[in-house]
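So this first bit is one chain, no partners, the form predicted alone, shown in structure tokens.
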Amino acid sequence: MFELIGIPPQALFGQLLLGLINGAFYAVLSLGLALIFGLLNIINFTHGAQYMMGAFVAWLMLRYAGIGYWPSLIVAPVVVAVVGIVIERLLLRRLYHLDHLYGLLLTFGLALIIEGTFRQIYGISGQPYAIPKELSGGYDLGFMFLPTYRAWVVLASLAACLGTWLLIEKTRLGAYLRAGTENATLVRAFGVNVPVMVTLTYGFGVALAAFAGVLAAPIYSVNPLMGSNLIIVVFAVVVIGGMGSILGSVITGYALGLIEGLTKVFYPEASSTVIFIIMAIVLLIKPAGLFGRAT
């Protein structure tokens, strides 16, 4: 079937393996984005900048702690929250009940400051991180070589964006959260602290993207411009799923990934462009995104 269309079996499963590890990264920033959004009615454009911090606190971590991968899977998350819940607590809080264009101006402009402290810092050349050697080496399929980490990074986000869906919409906590952006005062009647279950849901947003971070810290080189050059792909996923659905984005951030590596199989010169000319179609059909709701 391959030779009919004139491509290697190898070249065409290699570029699906491409396109789903770059869904994966899609699927787990989108998924923080969506939960932002739906529960805190803030479009986070600092999310980029955070995803970078997470690779950073994890390079950072290994060269001056000697703290490996496994631990930096939890601990730079963590840190990178608690970054998050400090600018949640001292700024975006007081735009909760304003206009989304001044949260996107305030988050757009954190983005640039930190992605300029960090430029200043370490210059915009990439440093290595080194995969980890339970995760290293791979598998002959035949067909395609799969490497370990690339197999890792694709079960780890799964697994990162089911848990995140069960907690939302299957446990109490995730009723709460739902109930809180719906009507905070009912909500508070139950005595439920809102505005620190608001807190702490922005924190957990932060920590998905710097979680995102460190899976991509051994596939792609650290550097501080690493989120910007994907965060305007992210919103278009975020976008084109729905803004604020959770499965949404997490089912588009898998197909777009999939779609895009097909597209470089194809038309490669399309490739950069293809996500954004759906998102303009899905915009002209269903303005509220494939899974979004219609206000």
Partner chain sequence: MRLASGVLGAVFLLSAGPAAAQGISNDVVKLGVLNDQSGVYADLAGQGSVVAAQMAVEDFGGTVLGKTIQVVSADHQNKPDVGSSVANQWIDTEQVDAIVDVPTSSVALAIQEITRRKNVAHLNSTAATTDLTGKACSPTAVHYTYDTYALANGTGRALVQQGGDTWFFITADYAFGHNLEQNTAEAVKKAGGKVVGAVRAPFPNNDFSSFLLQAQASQAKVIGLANAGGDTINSIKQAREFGITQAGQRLAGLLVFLSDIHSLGLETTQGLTLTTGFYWDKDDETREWSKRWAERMNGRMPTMVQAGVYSVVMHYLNAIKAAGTDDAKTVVAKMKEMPINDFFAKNARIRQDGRMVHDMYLVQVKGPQESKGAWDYYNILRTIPGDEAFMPMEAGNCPLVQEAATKNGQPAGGAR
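Residue numbers count along the first chain shown, from 1. Since this is a predicted model, take the numbers as computed values, not measurements. Here, rigid core means the biggest group of C-alpha atoms that superpose within 1.5 Å across both forms. First, how it differs from the form predicted together with the partner chain.
- Core-superposed comparison between these two forms: the CA of residue 139 stays below a 2 Å shift.
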The other form holds:
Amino acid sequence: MFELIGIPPQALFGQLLLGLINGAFYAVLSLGLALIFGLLNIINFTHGAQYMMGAFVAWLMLRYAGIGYWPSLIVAPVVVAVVGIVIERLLLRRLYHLDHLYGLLLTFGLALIIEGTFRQIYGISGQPYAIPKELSGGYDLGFMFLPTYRAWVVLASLAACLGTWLLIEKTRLGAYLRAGTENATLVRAFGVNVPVMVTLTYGFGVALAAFAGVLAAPIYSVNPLMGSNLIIVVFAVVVIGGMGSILGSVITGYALGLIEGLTKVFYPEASSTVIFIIMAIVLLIKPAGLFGRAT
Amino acid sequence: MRLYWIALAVAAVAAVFAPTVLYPVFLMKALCFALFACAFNLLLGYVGLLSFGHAAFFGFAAYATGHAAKVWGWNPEFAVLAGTAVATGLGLAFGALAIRRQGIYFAMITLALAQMVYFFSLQAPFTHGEDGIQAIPRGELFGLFDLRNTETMYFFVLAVFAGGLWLIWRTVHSPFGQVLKAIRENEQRAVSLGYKVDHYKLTAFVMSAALSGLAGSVKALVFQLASLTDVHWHTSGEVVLMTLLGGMGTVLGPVVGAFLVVTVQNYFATFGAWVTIIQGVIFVVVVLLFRRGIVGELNALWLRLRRRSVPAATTPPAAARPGVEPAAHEPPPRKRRVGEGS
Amino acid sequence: MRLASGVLGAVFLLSAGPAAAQGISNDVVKLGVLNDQSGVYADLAGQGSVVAAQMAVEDFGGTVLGKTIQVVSADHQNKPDVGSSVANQWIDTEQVDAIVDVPTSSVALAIQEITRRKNVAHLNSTAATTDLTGKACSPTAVHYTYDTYALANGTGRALVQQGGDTWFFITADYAFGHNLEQNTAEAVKKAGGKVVGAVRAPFPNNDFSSFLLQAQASQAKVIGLANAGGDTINSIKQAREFGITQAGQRLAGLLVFLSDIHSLGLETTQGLTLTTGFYWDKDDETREWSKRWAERMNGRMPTMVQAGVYSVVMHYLNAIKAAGTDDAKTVVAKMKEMPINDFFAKNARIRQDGRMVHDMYLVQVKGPQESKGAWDYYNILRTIPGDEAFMPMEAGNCPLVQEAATKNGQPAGGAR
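Next up, the form predicted together with the partner chain in place of the form predicted alone?
Below: every chain and molecule of the assembly, starting with the one above.
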């Protein structure tokens, strides 16, 4: 049989597909980060905790109210977004006139509080969340067995990314948003309520994180620290992509998922570090990131 | 500043007699973290660069020291030097990459690089992964002082701490330190004045890394172990917390912050996740309410009182006097207003 | 004359020896349960171990040699420096006589050094590393419930005997994982099986699908999971999702606890084969004790290490009573002399290197239909006799054993 560096091509397809699935999570998370960063200039360190909250809200709803996966997919992001909006209104808002690093520090503190609280209440060993009936099972693709749910994850994340992109590029609201990113004062002078827009953007970015959390719940165990390591990888993704464009963050997310997938086949020992290595290389060649504008 | 000398004398006496009152191992831990926080502050407080990856220097130096002392059987002084040297090298590599970006990017890059060091430490055989390097011998300092004795060890740690602090104090108040502050206040202007900003930044970064490494090396000898905890990004977060709480941009602030945080950790160690929650709450409170930190606020208060008692005209501007940190330090003023805020 | 001086010498030695060793120091016997109460091991040890230690103290009567017994506890957060701070402080300022439980190898090894130096008993139930009774062994320490070798060896050998003779490992890429893989691979080969491949997965890791696919492609009959905690949980979950277990490959969990099965659910874990040192539903005695424990733990059932904590504390207290002192070296030596016979272990003993040797059980996780109720999770497939389950003492390279071996032929030192 024809083999590519010792790996049969079928297996390679399988691994690429899996990489795409992981990339889906990176894409949705880095998209949320990029949105928030674009308008608020804050790196939302709470993003990982909010991703975890999304998964937990879904689990809590199932456990205590019997609300299943499909409603959770909408409700959980909304709930987490509301919490996010409260955080923005009460806390983040007070820091906009200061150096952005304070925003980073504040959200870092919040992440510690949220993760600590969930740990204190629910322990750490993880809560089970079953794959919804409609999506259980899978397809035998010949070269691999593709669980239906994983296929759904890719589709759902693509839809979320595309939807967000359309919202920003093709609607009036999106136009305001883009303008606000460029020059908030000017947009305000045109009578746009910028503070509300900032709040809503933060809420939306957070909702994306929570959405990813719900998507992740059935695959990974729902545990309080599920977001805390992921967020650092997503940071690296964001640095590689450069925070310049929404599209850039999405593309980088998927691409790095693929690269990571390949590393898992050829040199699995490095698969947790490959993204950081790429980050270092990109920084050497293009300090502003692949899609970033030089400042 | 006579007051400063009196305070210094009091502190010295307190430091010498502290181990008779307080638990020495606790004191040594606090001193190590205090030095670590001061080293970190050199970068955050005086150059305005927030590194989220300092655990890499602290923790990896601990591994290097542990390995040198245990496997190669080096004397403690050489083992500590080895740890510090490794951290310096690491700092040079990280710094060269990270100073290409500023602000948030800088923080994220250092974080990501430190995460690489973490994974390396997890996998490399000499670190013994999860087990860490255990039972590191303390040995005899210069072949004379037996560090197995807790008290001798304490004074060794105290000496290293005092030396490190002195070095930082000297650096900050040297012409070099003035340039660093100029970069913090306005990088463009510093460039236009002809300073090679990147060189200054890199030098400060490497110094900070080296001193962090020194702190980590000593800690490895104190606890006789080097473990993954010290390279984990939580440690990076903790050192930020210590500096912020005590007061960044003040020489003594990080020391105060470190002692407080270590006390909290010690006291709440038995309450599980509460340590994390409390640390988070402190972060939020400090960022929202007193960004100057404890020492910074005290300094500001002191200045305000003095200004009231002494006619303003006779007081030289705060920043011009050596030994007193200008109170207006606190938010590094490169603010770029983005969204709309209060 | 010679005889007289000999006697005199012996008397002198006796009196100069551990004078403080007589009776109970500080008029109290204090047990410090040091474990993870908020992290990954909180469910499998955590508060449950504290409760088990308290039960043992109560069942013993609350006093020994007329002195009260106290239990204190702390969370070491799986950080060796936090653990050693707490232990040092306990010993130096609170006169703790024994440190109990101590999950996480890194912390356990740190505690081993401290307790050795300060002559305090270390009654370890939850740490996995064989080093505790190997090159780091200590005359004041006992390693009670299990170790990586016992789990790896039990599962590896038994599965080969059942026909699972080709293996593929998914190994957490750090010392612990490598160790586990190596131990298991040796057992597999010794039993006539073959290792067809292994993949080193970074640790910690969320996504095992890629590695599972490689395992599937290898067509090994058994996939060995040389990982722990969240990694094991995720790999089991995803193996189910990718239809790997359904397609006939078997999963072997090399470090899986009852609490993990509980949190994963039977639907996901059914068919998983693993080795355990204790199962609550084994016989009347285990059920009786476990139900008493469950009453205090909201109906949870104990893991092997929690049961082990009760048993080791009970044994320790009995040894104090028999030795008439709480001096750690003396008591631990006594513990090694006395056989253990309780609900946890039958005719078990503690070897010279500190390893407690008892029967282990090879179990398979039941399917959801098969399970008759809450916590009815295991079918016991086989009892593995202690001598077969644990690493032979010679292989561990424990210095204590080697010392004893060189001294062999001479009479044991009188004063001791």
